[in-house]
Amino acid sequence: MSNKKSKRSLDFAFIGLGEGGGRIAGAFNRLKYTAGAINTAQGDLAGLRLPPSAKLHIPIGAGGAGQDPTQGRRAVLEHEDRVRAFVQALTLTADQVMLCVGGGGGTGTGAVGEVVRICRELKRPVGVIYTLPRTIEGTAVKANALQALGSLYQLAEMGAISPLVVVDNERIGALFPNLRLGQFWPKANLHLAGLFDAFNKLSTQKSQFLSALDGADYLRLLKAGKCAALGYAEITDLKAASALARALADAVHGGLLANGFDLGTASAVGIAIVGSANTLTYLPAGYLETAIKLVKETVGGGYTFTGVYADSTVHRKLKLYTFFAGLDLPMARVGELAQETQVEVGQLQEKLTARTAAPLAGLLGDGLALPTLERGCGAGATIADNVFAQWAQ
């Protein structure tokens, strides 16, 4: 399990599905981790910094799935050797694999389901890195993405992959509002590998301070099932313990990287937290047993694993990093793409209607479907809403 060259917990195996899926994974890369791409567009792999070996292209159609789902399944079924043989190479000596996904696309959205089979045949473990579409991208996107997200929910409650880890784009453009259009997206798949990366070198260090979240720890966050959401923040305020515990709070919320979870859902949360030795040898014990106190009541009952480490890099500030494991869908998220579909749906059915017979599906094909999502509700027990139907009210 150990990676001693390194000095990371887990050895990691990323790999990239469409366009978005890839440009995540080249983060990953970029930090040393194993990391591939596979896609039905040769153009999308050629602009990766991926080393020609770590990628795969699956031509479907005319040079890709032009999101449509199932072009990017129908793709990986034609192509289902090479796909195999690419997956087995690329995760021979991985403790986990994460797919990488942009939902709403063909490829990545129509190929995710038919990866994850394929890795479970091979005996990996695995789990989805999976991004939730803005509000300024298309309907077909958002329909596309609702649909696959439902999906691969169901996957992740019957245990089939886990974690399945939730980012939402809208909320990234709020982390990162002043960035120039090109470096954007290189900032956050790079904020998103870093965030992974921390806790993976963290838990091989000892810590001198409360205690250490280890590498088995890591391991149980990502085993906890269901969705998993990440976080970040930088606390300034360590005059008073009611103070650190309320910038502890709002840190929490407010630097995760997907919005609309119930964190009281979650039945495991991983809290690092790192200063430099001087600031946390000089700050009351009782500041932050306050703090992480506060996140446990967030969560509720569950597993609370918590690191606290000195490095001297760091100065004047706490940073925070927070991994919430077993969590329900982030339903608040969810129905507000759910209603904004649904009203782009319904707008363009009326300029179809107005201009033509053929109805929608026929003229865009079923990735408009209105799709149905699993979630939980009380007591363990699953219901299946159909979310525009839900929100639309």
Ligand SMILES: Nc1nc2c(ncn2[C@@H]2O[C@H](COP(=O)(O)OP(=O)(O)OP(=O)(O)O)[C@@H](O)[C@H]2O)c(=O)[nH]1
Given for the second form:
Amino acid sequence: MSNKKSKRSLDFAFIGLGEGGGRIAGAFNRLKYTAGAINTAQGDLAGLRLPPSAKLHIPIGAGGAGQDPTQGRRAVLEHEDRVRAFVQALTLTADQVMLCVGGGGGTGTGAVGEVVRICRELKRPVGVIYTLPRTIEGTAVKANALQALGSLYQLAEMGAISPLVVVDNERIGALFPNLRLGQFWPKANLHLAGLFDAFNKLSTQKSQFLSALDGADYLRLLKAGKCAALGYAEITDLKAASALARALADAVHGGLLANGFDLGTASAVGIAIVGSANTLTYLPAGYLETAIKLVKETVGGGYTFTGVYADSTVHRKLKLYTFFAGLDLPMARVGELAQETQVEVGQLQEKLTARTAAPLAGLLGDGLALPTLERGCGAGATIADNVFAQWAQ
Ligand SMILES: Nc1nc2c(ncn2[C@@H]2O[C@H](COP(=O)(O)OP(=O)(O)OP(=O)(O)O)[C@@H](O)[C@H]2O)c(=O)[nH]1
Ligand SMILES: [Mg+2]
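Next up, the form predicted in complex with the named molecule, please; the one we just looked at was the form predicted on its own.
Shown next: the complete complex, the earlier chain at its head.
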């Protein structure tokens, strides 16, 4: 289980499904994790910096799933033997598989349920990193993403996947407002990979300060089920007791990579605080206690794992990492997205009824046609429909 070479608690294999998922898996590969990508579109795979043996093309139709999850799912079913062999080979030595999916497209969103099933048949523990779309994205993307989130949450509640790490691209957009377009996804994906990696690395380290979050604690966070959310903040004002607490509050609320969670539903939370040995030596113990108390109050009952670690590369600041686990769905954000989707569906419907359908259908093409919104993602669509229906009236 221990990965001595890279000093990490667990040996993960990341498998990206679809374009965004492939890029996220690619970011983990840059951190020296085993990673691979599966896609219906050859062009997306070609753009990834992964060895050819870590890419699997599952062609369907005219060269992609065209934002239709039923196509993504079909592609896996049609190439199931190749997908199984690919996943098996890539995950031979892994303690845990993480599937990475940009939610809302056709390939990743449609494929994920079937690839989870294949991982489980291969007896691989499996979790999912799943992104929610931005407000500016299309109606079909949002509706697909919500439906698939509902299905994944159902799997997470049953304990079939853990963790289900939810990442909100709207929040990521707010974290990197000034990046040039070409830099946006690479930076965002590396940031996400770095936060996920932090707990895996830190949990192998001893702490001479206060306490350490160890490998067993880390495993408990990963196995807590339901949803997980990662957060990060830095504190540069080390003089005031309240500054650390405030920075932690930042990591808890503003610094989370996801939005709309009720953090009171978390069943476990990990907090890792990293600074130079010098900074930590002179930090009054009361500062830390105030900060940790704040997180405990936010979470209410549940496991709290705290680790304080010295790192000689961190100067004149503290880095704060949080990992909330066992969370309910981020209903506030789900509600927002569902509402936006409903308004847009209404507008589209008006357009469709205001004009004669025939020329319009030609203009829209299959991929954007309204029925796409009603297509589920295969197994588990009931809960998905419920989640969606709850907000969609
Ligand atoms: N965090 C993150 N999100 C991404 C990235 N690329 C795309 N996304 C998100 O993922 C969603 C789905 O897009 P894709 O990943 O291209 O979809 P796909 O699975 O390839 O599906 P099709 O293109 O329809 O076959 C987008 O709407 C974005 O919100 C990325 O590099 N990082
Ligand atoms: Mg794509």
